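What follows is a single chain, given as structure tokens, in the form predicted on its own.
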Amino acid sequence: MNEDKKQAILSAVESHDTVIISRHKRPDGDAVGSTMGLAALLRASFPEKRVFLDNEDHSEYVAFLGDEGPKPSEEDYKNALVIVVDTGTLDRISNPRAVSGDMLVKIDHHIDAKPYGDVSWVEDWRSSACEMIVDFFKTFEDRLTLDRTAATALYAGMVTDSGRFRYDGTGPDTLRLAAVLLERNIDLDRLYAHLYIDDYNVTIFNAKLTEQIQRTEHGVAWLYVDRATRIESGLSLEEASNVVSLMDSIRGSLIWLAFIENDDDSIRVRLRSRFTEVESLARNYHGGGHAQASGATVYSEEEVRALIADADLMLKTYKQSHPEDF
């Protein structure tokens, strides 16, 4: 599928001596895994080319995948191919220089609300951007080299964005492509230890937060993490944001929300759902993403209350039409 887009991307890589890869701000496992995995794939396949990663922020969660290496200079951008992965809109790119190259390519699995790029390969039904990168390799496996380093990064992103292959979007092709990565002898014990073993303070923080989960009249579960609580617990913004997973198994709560105060007084929102969708709700609050996993940003208590109320109305409407769902 989209063979013409994939061929255009490969041709662009082959015709450029320098490739620069970027991803979205506040990166998750898929954003880091897909960019680092793509970089490793291209370095192994085209050792004569110069391949850079260029991003302004990083993720402690998947820091075990390694350092991104030296950044490209302004001169490097002049004739470079820039590939942006896992990023739906230009304003979400964690690299303001991304548009200054010779050619811009978008590879993404989010809903394509604001298209960009000279070549745009978007498959919003995919479980992760990493899945797309593995599919890219499989399409041209006679011309590309996938080593263990690339496979480990891509598997890390695939397993985190799919919720260990539980979330909507996980299909037969997802598992077939995951098998391609496992054939490269990934050390799963170490990988899962890095991803899913928490520090003691995180465990205690989650236990306290569990007691503070609230529910709306129609079942929307939500949590609010203020900056003082997060700092007192010694957690990063990323670690605090993971509290959204504390609410993913509450019967009847088909929508759940986590609000996390940022250092600049804005409030990050993570929206998740089962059966119904929340992406349209996220778009109303400076965000977007996937049908059942999106992000947004609000800037006041009034907006927090408004978003919760809108989510409650959305869930009420859905439950009235689908009384059999739980």
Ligand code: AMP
Given for the second form:
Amino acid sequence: MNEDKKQAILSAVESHDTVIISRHKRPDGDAVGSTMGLAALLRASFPEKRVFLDNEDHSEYVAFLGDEGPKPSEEDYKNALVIVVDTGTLDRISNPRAVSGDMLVKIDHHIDAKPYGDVSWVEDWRSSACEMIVDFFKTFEDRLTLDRTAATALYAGMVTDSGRFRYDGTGPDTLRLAAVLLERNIDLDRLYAHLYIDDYNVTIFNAKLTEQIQRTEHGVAWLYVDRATRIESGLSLEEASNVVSLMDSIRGSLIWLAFIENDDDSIRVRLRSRFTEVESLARNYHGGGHAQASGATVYSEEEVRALIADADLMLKTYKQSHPEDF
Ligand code: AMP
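Form predicted on its own already given; the form predicted in complex with the named molecule follows:
Zooming out: every chain and molecule, the one shown earlier first.
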């Protein structure tokens, strides 16, 4: 699939001495895994090239994958190939310098609402951007080297973005490509411990928040985490944002929403669904993402209420035409 795009990307790598890799702001496991994994893949395959990662913000959650190393200078950008992974739109790139290289490549699995890049390889049915990087390796395996470091980072992204191979995008190719990574002897016990062991205070916070889950008339489940509650519990924004998963198994709640107050006056929204979609809703509130997992930002209590009301109407309409879904 998209062989011409992949070939164009490999040719671009081959014709540049410097490659700089970036991802989206507020990175998750897939954003970090895919960029770290791609960097390790290119370093092992082209030891003569200079491969940098350049991003403004980082993730505590997957910090165990290692740090990004030295940053490229202005000079490095002049003749560089910049590859942006897992980032739907230019404004979400965690690196304002990404557009200042010699050539820009986009590799992404989000819905392509605002295309960018000299070469753009987008496959929105893929469960993760990491899956695409492994597919890229597999396509050119006679010319590329994938070591255990790359495999671990890519597996971390595949596991987290697919909800441990559970979400909708998980297909036969996902498992075939995951198998390619497992052939590199990843330490799964350690990897899963890093990804899924919580501190005690997080477990207690989740228990308290579970009691606060609200439901709209037609079953939209939602939670609101204010800044004071989060700070009192000693949680990072990232840890608090995970409350969205507390609502993922409630019968009849086919849409669920978590609102998390940021440190400025904005409110992060995490939207999730099964059977139906939430991406169109996210797009109406300064966001986007995937059909069943999107993000958005709102700026007032009124907008919170409006978003919940819109979700409720969407779910009402959906249930009328799909009474069998639960
Ligand atoms: P989150 O709930 O933040 O994990 O987001 C779920 C998915 O939607 C991820 O793949 C994000 O990259 C994407 N996403 C989050 N926020 C936005 C946004 N403001 N615009 C576009 N996509 C987003």
